[in-house]
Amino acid sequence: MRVVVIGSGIVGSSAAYECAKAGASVVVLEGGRIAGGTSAVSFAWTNATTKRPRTYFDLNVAGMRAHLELKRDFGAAPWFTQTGSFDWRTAPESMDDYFENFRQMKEWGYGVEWIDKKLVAGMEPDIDVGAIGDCPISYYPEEGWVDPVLYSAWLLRAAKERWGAQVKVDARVTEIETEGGRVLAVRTADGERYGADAVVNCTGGWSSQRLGDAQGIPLSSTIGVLAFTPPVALTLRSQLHADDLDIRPDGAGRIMIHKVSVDLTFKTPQALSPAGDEATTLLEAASKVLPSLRSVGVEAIRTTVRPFPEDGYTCAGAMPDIAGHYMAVTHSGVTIAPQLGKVVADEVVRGNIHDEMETFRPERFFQANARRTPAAHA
């Protein structure tokens, strides 16, 4: 079976790896560089917290487990760090949701517990626990983060070396060619044509685009902003989530900073200055929690498109108009990618349908009177 995967980010590389492992002849077509889109600018937090309804939570938990299985598959996972997350709130208006989420996660069997400031200080001495005040602190020991570019590099190399997959960069897809209502081939901007029995669209924030006869899906994507410090002499190992602020290590002593309220000031991705207002806002917020950051600046600040299908939930499954055209796009790609890769391989290559994915099928966007559900917090 010939499978063409469009996109080489964390979802595309997962689909390519698993489809090749399942016995398909796989070609990956990437319009730029490997994992050079959203995957290259992602907070990359593996988690299932706040993920509702239950079907969405279960999918994210399955993704977290699949990361551990993938680690066993490779014997090591230099792209994956699992050191837990601390979470607290200081705004009174957010406390009800905070406590309700803790209760719900506990009820569903997710790993979370209350801890005190003394324990936080012992585990992460760089944190100024005074910034937490008297707020309750929750701890998620099973959460972690991924380096999506390294992840994609390792999986695609394995797909090539173990099963003969091909990876083409600077190969922007312009058309999915069909015949008799079925996928026939994929054409790229440079005139190349790749025969295909199935095409898996993993283009993320670009998956709304029509490719010849093949339509996309409706998106309501948002913009993400991340700041990166120079190397700092910290021993921070865990992630920190405080109100709308997210902080984690990013390798070689660098710290990654994200703040939802900064994201909301943008409608399109832009080039930002490390000396600009956004960088200052992010660094000042992080410095209240990690005082060592006060003596450093921001080394880089980047924006990206965060791919949200229109209703906020993962979209994975056969497109309703063309046989052999499969869509795989999600905002939760970092968490669920290894599981989604398995689902794609089972359904596209092996013909085994996953009933638990019915909530997430793309056909929901094309039913005449499809009921729209509220966007999930992700």
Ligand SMILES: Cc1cc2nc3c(=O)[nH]c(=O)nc-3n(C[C@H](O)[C@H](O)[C@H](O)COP(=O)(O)OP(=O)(O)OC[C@H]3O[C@@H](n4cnc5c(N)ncnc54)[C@H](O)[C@@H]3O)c2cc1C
The other form holds:
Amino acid sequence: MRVVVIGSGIVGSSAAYECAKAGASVVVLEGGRIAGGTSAVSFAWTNATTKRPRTYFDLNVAGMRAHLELKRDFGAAPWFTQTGSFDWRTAPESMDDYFENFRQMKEWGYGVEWIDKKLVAGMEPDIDVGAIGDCPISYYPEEGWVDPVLYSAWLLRAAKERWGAQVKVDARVTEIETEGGRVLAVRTADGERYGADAVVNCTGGWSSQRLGDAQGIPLSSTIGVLAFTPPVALTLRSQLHADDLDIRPDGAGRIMIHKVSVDLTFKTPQALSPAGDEATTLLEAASKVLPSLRSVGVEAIRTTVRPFPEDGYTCAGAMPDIAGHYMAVTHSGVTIAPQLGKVVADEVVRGNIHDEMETFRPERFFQANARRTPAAHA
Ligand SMILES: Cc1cc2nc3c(=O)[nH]c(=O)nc-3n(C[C@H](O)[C@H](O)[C@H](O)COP(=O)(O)OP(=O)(O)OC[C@H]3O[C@@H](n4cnc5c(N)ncnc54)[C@H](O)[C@@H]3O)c2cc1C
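Would you generate the structure of this protein in the form predicted together with this ligand, following the form predicted on its own above?
Next comes the full complex, this chain leading.
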């Protein structure tokens, strides 16, 4: 079976790896550089906390497990760090949700514990625990983060070397060609044509685009902003989540900072200055928790699109327009991607349908009078 995967972000590389492993002849067509889209600018926290309803929580947990399986498959996973997360709240109005989430996660069997402030100070001496206030701290030992670009590089390399997959960069797809209502081929802007029995559309924040005969899906994407410090002499290993602030190490001593309230000030991705207001806001917020950041400044600040299908939930399955056209688009794609790759390979290559994915099918966007309840864009 010939499978063309469009897009080489963390979702496309997962789909390509699993389809090649399942025996398909795979071609990946990437319009830019490998994982150079949203996957290159992601906080990339593997987690299922606050994810609801249960089906979406389960999909995220399955993604976390699939990351561990991949690590086992490769023997080592230089792209994956699993050092756990601390989470606390200082805003009184968010306490009820915080405690309810802890209760719900416990009930669903997710790894979370209350942890003593002294223990936190011992584990992460760089944190000023005074900034935490009196709120109890929850600890999520199974959470981690991924370097999505490395992940994609390793999976695509394995797909090529183990199973002969082809990966083409600077190959922007302009058209999915059909015959008799079925996928026939994929055409790229450079005039190449690739015959296909199935096309897996993994174009993330670009998946609303029409590609010749093939329609896209409706999106409600938002913008994400990340700041990066220069290398700084901290020993921080864990992720820190405080109110809407997220902090984690980003390799070579750099610290990555994210804050939802800064994301919300943007409607489109744009070039920002490391000396600008957004960078200052992010650094100040992080410095309250990690005081030694105060003097280091921001080295880089980046924005990109967060790919959200219109109702906020994963969209995975056969598109209703053309036989052989399959969509795989999601937010929380870093968490979910390795599981989504397995689902794609089972459904597209092996013909085994995943019943647990029923609520995530693309049809929901194309049914007349469909009522869609938007998910919280967390
Ligand atoms: C600031 C921020 C924080 C985030 N935090 C988290 C988090 O903590 N945990 C988590 O799980 N998720 C997180 N996410 C979401 C996650 O990063 C995304 O869900 C994931 O990266 C999407 O991967 P993708 O492969 O679908 O898309 P992308 O990485 O964008 O890949 C799509 C690719 O398709 C290519 N493409 C598009 N159109 C064409 C075409 N016509 N022809 C050929 N190629 C094409 C693009 O060039 C691109 O490389 C975050 C996102 C942001 C922005």
